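The chain that follows stands alone, in the form predicted on its own, written as C-alpha cells.
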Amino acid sequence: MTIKKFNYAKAYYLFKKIRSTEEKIIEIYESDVIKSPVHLSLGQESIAVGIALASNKKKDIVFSNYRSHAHFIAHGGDYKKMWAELFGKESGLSSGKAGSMHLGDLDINFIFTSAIVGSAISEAVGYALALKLKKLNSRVICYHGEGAMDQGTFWESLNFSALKKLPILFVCENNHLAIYSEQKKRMKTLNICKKVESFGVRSIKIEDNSTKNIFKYAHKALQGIGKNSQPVFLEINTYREVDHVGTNYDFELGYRKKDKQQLLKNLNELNYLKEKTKNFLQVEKKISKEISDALNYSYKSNFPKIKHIESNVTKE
C-alpha cells in the first residue's frame, strides 16, 4: 500500500489558484463577459485541494456538480478551456455551449457536470458498477452538498453502492445551506453519517477542514476502497463564502449572519499553506501568468458560429 506525503507547496498552488480565480471572476463578472451564471467555491477550496491531493488522476473518477471551479482546477482540469467556456467561446471545454454549470474534461477523467442538484450521484454509482463488472482497478470520486442529500436519489444510491460494495467515494461538502435553506430547517436528523451508517456504509465527520486533515482522511478512505471495494462517505464542514449564485456576498438578505470567525479561518488556511511553501513567491507569480493567459486565450478565442448551434448536441 503506497502512502502519499502532503505536499505544502502543491496545496498551496491549487488553493491559491482556486481563491485568485474566483477572485477574478468577481472582478470581471459585472462587464459580461463571462456568459453564465456562476456559483463559487470561495470558502470550501481546502475540501477540492485535499481530495485532489489524495487521488490518483489515472485510476480515479471524478464526478461533482454546479459548484465545480474548485474541484476542476484542483484535478487538473484544463485551465485555459474551462476560461474559455466561461466566455462562452468556441475554444471553450464545450465549444462555449454548457458555461460554468456544465464543467468536464474527459482527459483527466472529470465527468461533465449538471445544473441538476444531485443528479451526478446516481451516474457516479452506475460508473462504479461498471468498474466492478469490468474488474478494473479504478475508483469514483463523488462531490456533493448536504443539500443534494434531499434527494430521494441519494439515499437510493447509497443503499445500491453498499448493496453491490462499489468502489466509491461520496464527498459531502456540508456548508449547511441548501441554496438559502438552513439543514435544520430541511432534516429532523442533523446527524448525516449516523443515517449514511444504517445504509451500511463506512461514514467519516471530518470536522477539522484543515486541508492536510481532510487529505489525510481521503487518502485512507481511497486506500481502503482500492483494497475491500467497499464505498466510503466523507462528511465535511465547511462555509460558503458568497451567495449561492453570483458574485455577492449575501450576508444583508438576513438569511444567514456573517461568520468573522470561518472568514478567518478560511484565510488562515491559506496563509499556514503559504508559510509552508519556500518558493511561495514563485507559485504566485506562476499563477498570475496562469491566469493572464488563460483570460488573453479567452478574449481572442472566437465565439461560435451559428451554423454550429446543433454540432456535438444530443439530439432526441
Contents of the next structure:
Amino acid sequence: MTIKKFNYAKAYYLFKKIRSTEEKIIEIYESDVIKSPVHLSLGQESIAVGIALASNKKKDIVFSNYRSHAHFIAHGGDYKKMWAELFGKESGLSSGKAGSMHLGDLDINFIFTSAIVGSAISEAVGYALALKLKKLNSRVICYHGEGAMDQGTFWESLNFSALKKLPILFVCENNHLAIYSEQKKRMKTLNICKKVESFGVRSIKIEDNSTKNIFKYAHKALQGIGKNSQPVFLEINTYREVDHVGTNYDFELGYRKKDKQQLLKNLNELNYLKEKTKNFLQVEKKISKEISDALNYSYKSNFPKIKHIESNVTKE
Amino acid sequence: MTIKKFNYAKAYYLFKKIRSTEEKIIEIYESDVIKSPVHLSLGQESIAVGIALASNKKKDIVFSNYRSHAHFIAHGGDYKKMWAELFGKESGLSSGKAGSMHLGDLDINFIFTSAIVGSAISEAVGYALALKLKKLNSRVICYHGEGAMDQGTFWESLNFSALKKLPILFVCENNHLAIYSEQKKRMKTLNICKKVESFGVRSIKIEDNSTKNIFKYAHKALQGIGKNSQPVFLEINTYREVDHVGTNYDFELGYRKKDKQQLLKNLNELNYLKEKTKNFLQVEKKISKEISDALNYSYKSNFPKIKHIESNVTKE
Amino acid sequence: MSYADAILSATKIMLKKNKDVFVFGQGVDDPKGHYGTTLNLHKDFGNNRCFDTPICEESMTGVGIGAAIAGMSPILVHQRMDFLMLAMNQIVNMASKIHYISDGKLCVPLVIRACIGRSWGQGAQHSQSLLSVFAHIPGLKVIAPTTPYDVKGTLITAIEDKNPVIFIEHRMLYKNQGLVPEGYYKIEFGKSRILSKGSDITIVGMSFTVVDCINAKKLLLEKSLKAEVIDLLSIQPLDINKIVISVKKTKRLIIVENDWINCGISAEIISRLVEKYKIKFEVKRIGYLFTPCPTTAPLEKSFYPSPEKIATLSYEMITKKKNWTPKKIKTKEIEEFKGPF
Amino acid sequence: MSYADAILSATKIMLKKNKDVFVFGQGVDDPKGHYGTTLNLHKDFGNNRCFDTPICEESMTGVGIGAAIAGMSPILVHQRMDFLMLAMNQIVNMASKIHYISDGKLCVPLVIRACIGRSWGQGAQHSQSLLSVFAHIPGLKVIAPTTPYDVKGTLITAIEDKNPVIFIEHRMLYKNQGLVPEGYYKIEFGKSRILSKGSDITIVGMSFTVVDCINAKKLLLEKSLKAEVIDLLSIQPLDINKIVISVKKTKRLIIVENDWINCGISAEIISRLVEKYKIKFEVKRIGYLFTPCPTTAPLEKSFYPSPEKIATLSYEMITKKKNWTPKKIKTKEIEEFKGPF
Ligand SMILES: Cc1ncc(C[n+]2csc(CCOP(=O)(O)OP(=O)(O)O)c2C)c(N)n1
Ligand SMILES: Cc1ncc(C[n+]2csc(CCOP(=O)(O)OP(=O)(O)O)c2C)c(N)n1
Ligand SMILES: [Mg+2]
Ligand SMILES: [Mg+2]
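What would you give as the form predicted together with the partner chain, now that the form predicted on its own is on the page?
Below is the entire complex, every chain and molecule, led by the chain shown above.
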C-alpha cells in the first residue's frame, strides 16, 4: 500500500482538459456535428479529477452515467475516440452506436454508461462481486447523482454491497438537482450520509470542490476498500453550471438563481491548480493540441456503414 | 380525539378467533377443499389484534399481503365470505377469483391484497395521498413483512410518505424470515428503525407480542398521524410458528430450530387475554359457532359459473 | 392547436371538471412542463393537482394505483416509455389485475402517459416504443393517438375511463398542428381512423408511423396508386373490423409498426385476419429494425420505417415490379428536430 | 431423470467445468433448493458458488449483469416469472442492449431462470408466462424447454451462451421423467423439435402446452387422425422452417400458446408464414383466456388450453364437422399437483 501524493500538474491538466473539452463542445454544438444530447460536467470537474488521481488506472473499474465526459477524461479514456463517438463516427468508441450518453473504454475499464437513472449502480455492485469472487484486488468506482438515490435500486444495491462486503466506492455527485427538480423536492431528509450509514456503509461527506481534498479522501477510502473489502460512500457537494442537458445556461428558466459564488468557486479551484503548476503553459498547449487533433480525427472519420447497424446485437 | 381503552374481551375474542380459524384450516386442509396456498398467521396474532383494536373500523384503510388471515379477521372482515373465498366459492369475497392470497372487503376498507412482496406498499401510500388530497381524516394502515423492506420500493414509498406528510401507519411484522431466509442473510444492518428514522419517518420498535402494548403504541401513533398528518412506522418482533406456506411445522427442514419459548410466549399471551376475559366461555362458544356457520355456508355454496371467468377484466 | 397543446387542453378541462383528477410525474411542474403538455398547471390548479415526484417509477406508479383505488383519477406522466420498464411490476402485476382480483369491487382509473422518443441521437434507452408489450396484458387499455384532435379526445376518454390506460404519445408529434375544438369532447376507444380512402392497398400505421404512411400515400400518387391509410389509434382494444373491410377491398396490406415487429401488434392484426376471415390478401410488416436503436444519425435513420420504404414496398406489392424509386420526401418532424430530448 | 434433476445436473456440470459459473437467487440454498433444481449446491460448491439474495429483483438482475460483464457466468433463479416484472428495466434497458451499445466490446452471459406457475390456485400473480414479452426485445434469447432431455441440454447451452438468456421453466414439468444422459451435452438454440409425425394437422406447443398437444394427438388417434406435434422449444430465435415444412404438408395449423395470445409468439409464427411463404393453410390459436388467471379450481381449469380443446378444434379443422367430443384425458401433472407452489 503506497501513499500517493497529490500531483497538481496532473490535476490541472485533467481539470483544464475537461473544461476545455466541454467548452469546445459548446462552441461547435450549434453547427450540429454532434447530433445528440450532451450532459455537461461544467462545475463538477474537481470530483472526477480527485477521484481519478486517487484510483489505479490499470486495475480499478469505473461506472458512471450519461453525465460522464469528466469521468471519462479524468480516468484517461481514449480522447480521440471519445470525440469521434460524439460525432457518431465509425472511429468512435462504439462506432457511433453509443454517443455521449454511453461512453465506454475497456482499456481503462470504463464501462459503457447507461442513461437510465440509477440503473448501473447494481451493475457496479455486481462487478465488485465478480472482483471479490475472482479474488482480484481491484476496486469498483461508481459515480452517480443524488437523483439516483431516489431510486429504490440504490438502497437495494447499497445493502447488497455491505452484506457481501464488496470492494466498491460509491461517489455521489450531489449537485442538488435532477434536471430542474431540487433535491429537497424529492427527498424528505437531506442527510444522505446518515441514510447510507444506517444501511451499514461507511460514508464521508465532502463539502466543497477542493480537488486535493477529494483526492485525499478518495485515496484513503480506496485503500481501505482494498484492504478490508468493504464498500465506502462519498457524498461530494457540487454545482451544475449549465443546463441539465445541452450547452446553455439555464438560469433564465427561473427555477434557480445563478449562484455567482459557486461559479467563482470552481474557477478559483482551476486557477489554484494552475498556480501550483509550474509549466502550466505547456500543459495548456498540450490540451489545445489534443483537442484539435481529436477534432481533426473526428471530422475526417467516416460514418459507420449502414450495414453495421445489424452487427453486435447478440454475440456469436 | 378520544382515548380508547384496551378491551381484553374483544382482544381475546379476536386472538382466539384468528387462532381457531387457522387451526380449522389446518384440520381440513388435507381434505383439499381449499385448493390453494395458504400463509398462516399463527404466532403473529397479537399484532393484528392490537392494531385492529387501535384503529377506527369505519374510517381507516387497511393494506396487507398474502399473509392476511389475521388482519382480515381482526379488522372485522366478512367472516363467512372469507371462508367461502378460501373454498373458491361464488359466495366468497371475490367469487373465488382471489383466494387466500388476495382477501379484501370494502365494507371495512380492507383492500384486496397482493402476493408480490412489497408491491402494495406504494399503493397504501397512494391511498394515503388520496385521503390527504380529499381532506378525509382517515388513516392508512399498511402491514408488511420485514422481507418487503428488502425491496427498494419500500424506501421509495417511505420517502414519499414523509415528503408529502401522509397519514399512514406502517406496521412491519418482523418474523425475521422470508420463506426460509433469515433476516440477517438479507440485510446488513438489522436495526430497521434506525434506517426508517434516517428517511425522516418516526419509528417505534415493539420487542414483544403483548397485544396491549401493541394496541397502546398503535393507538398513540394513529392519533398522532391523524393530528399531524405524518407517517409513523412500527416494527414489531414476532415469530412465525408454522411453515411459510401451507399448514405444517417446518422445523424438520432443519433451517431453523423450534423455539419453544417463542411458541410458549404466544400461547401465554392468549391465555393471559383469556384470564382477563370474564365470559371467555361465551366468547369461545361464539367463535365455534361462527366457524361452523361459515364452514356450512362455504360447503353449501356453489362454485362460480364458468362464464363468470370473463367478467370484471375491465370496468365498463 | 398543437398536439402538445391539445394534451394540455384536455388536462385542463378535466382538472376543472373533476376535482379528483391530478397530474404527477417527474418535472411536470418544471419550467418546460413536459414539452408544454403540463405547463403551469401547478400554478393554475395548485401544487396538489400537479406535482413533481422523486425519480422512482415503480413506487410512483403504485402511488397512482393507490390513489385511483381511493377514487381519484391520477394522470402519471413519464418522459420516456423506456422508464416504464421500472414500473412493469405495478402495471402488469397490480394495475391490470386489481379489478379482476376484487371481482369488480375495486377499479384503477389511472392514466399513464408515456412518450416515445425518437431522432437526433436518443439512443437505445430513450427510443423504445413497446406498445405490444402492454397490449399483451389483459386488463390494460393501450391508446396511441397521432393527431392533435385525437390526442385530446382520447385523453379525456382515458381520464374518464375506469381502467388503467397506457396513453402513448410520440415526441415527434408534439409540435404538429391540427384543428382541435376548444371544449370537452371524447373519442371512443376501440376505433381506428381511416385517414385516406384508396383501393390499391391498405396501409396501417400507428403513432408516428402514421405520418410515414401519409407521406408514403403521397409518394404513391405519383404512380397513380391509391392507398387507404388507417391510423390504428386504439391498440387495445383493437378495431379489427375497419382493417377487415379495407383489406377485403384492397387485398393488400402493409402494417407499419411503430415498434419492433417480433410479437408485435402487426402480427396480432395479421393473425386475426387469417384466423377468422376468409380473405385472400398479401401482407407485409415494416417496423423498427430488430436491433437496439443506434445513436449516430445515419444508422438511426435506417433503423426506422420511412415513407420511401413503405411506398416502394407498396408499389412492388401492387405492380409486382421493382422498377420505381420514389423521390425522397422530407419528414419535417424528424429533420427539424434538434433535440435535446 | 426428472426435469428438475436434469436442471440440477446441467448446473452441477457447469459449476464443475467453469469456475466463473455461479448460481444465485431467493432461496436457492434453502432446504427445498428451488424445487430441487439447486438442491445442496451451496454445500457441494460453497457459498460463493450458490447463494441466497435479498428480495430485490431489479438490483439482483443488475448484479448478475455486472458480474457477467466482468467475465462471470451467473445463473439467476426466480421462483416465478411474474417476479421478473420487477427486473424489466435491467432486462430490457440494460442486459439486452449492452453488447450493442458497446459495439461488441462487452457482453452479458447471464442466464435468468424463471418458472411459470400453474394450477391449484396460484392465482393472478403467480401464473403468468409472458414469453412473448421477452421475444419482443432484440438482444435477448428466450428458451422454453419441455422435456428433461431438452432442459438439460439447453441450460448448458444457455450457460455457455454469451448473451442474456431468459430460460423459461414450467412448474408442472419439474417432476416429469425422461431419458437424460449423465454428462455434458448441448442443444442448439433456434431449433424446434418434432415430437410426433403426422400429416393431417400441425400442432405447435411450447413449454407446458406441449404436454397438452401430445395428449391431444393421442385423442385424435381415436379418430385415426394423425397430428404432427412440434415443441417450439426456442422462442427466440424462432425455428420457422420446421413449421413451414410441416404446414406445407398438413395445410392446417394449431398453435397452442402457453400464454395470452394477444401479440404473442403464435401471432408471430402466423405472420411469418403468411408474409413470406405462399402456403395456403388454415390456422387457429389457442392460449390462456384473455383474463387474469382466477384462483378457484373450476375457473382456473377453463382458463387454460386443454387436450380436449385442442383435439376438438383439430377434428373440426380437419373434418369440417362438429360431431365429436373426445373423451376426457387426465393431465397427471395438473391433477396430481397439490401445491403449495
Ligand atoms: C429511470 C429514469 N427516470 C427518469 C429519467 C430522466 N432523467 C434523466 S437525468 C435525470 C436526473 C438525474 O439526476 P441525478 O441522478 O442527480 O444526476 P445529475 O443529472 O444531477 O448528474 C432524470 C430524472 C431517466 N433517464 N431515467
Ligand atoms: C417480488 C416477489 N419476490 C419473491 C416472492 C416470493 N416470496 C413470497 S413470500 C416471500 C417472503 C416475504 O417475507 P416477508 O416480507 O418478511 O413476509 P412474511 O412471509 O415473513 O410474512 C417471498 C420471497 C414474491 N411473492 N414476490
Ligand atoms: Mg443531481
Ligand atoms: Mg418475514
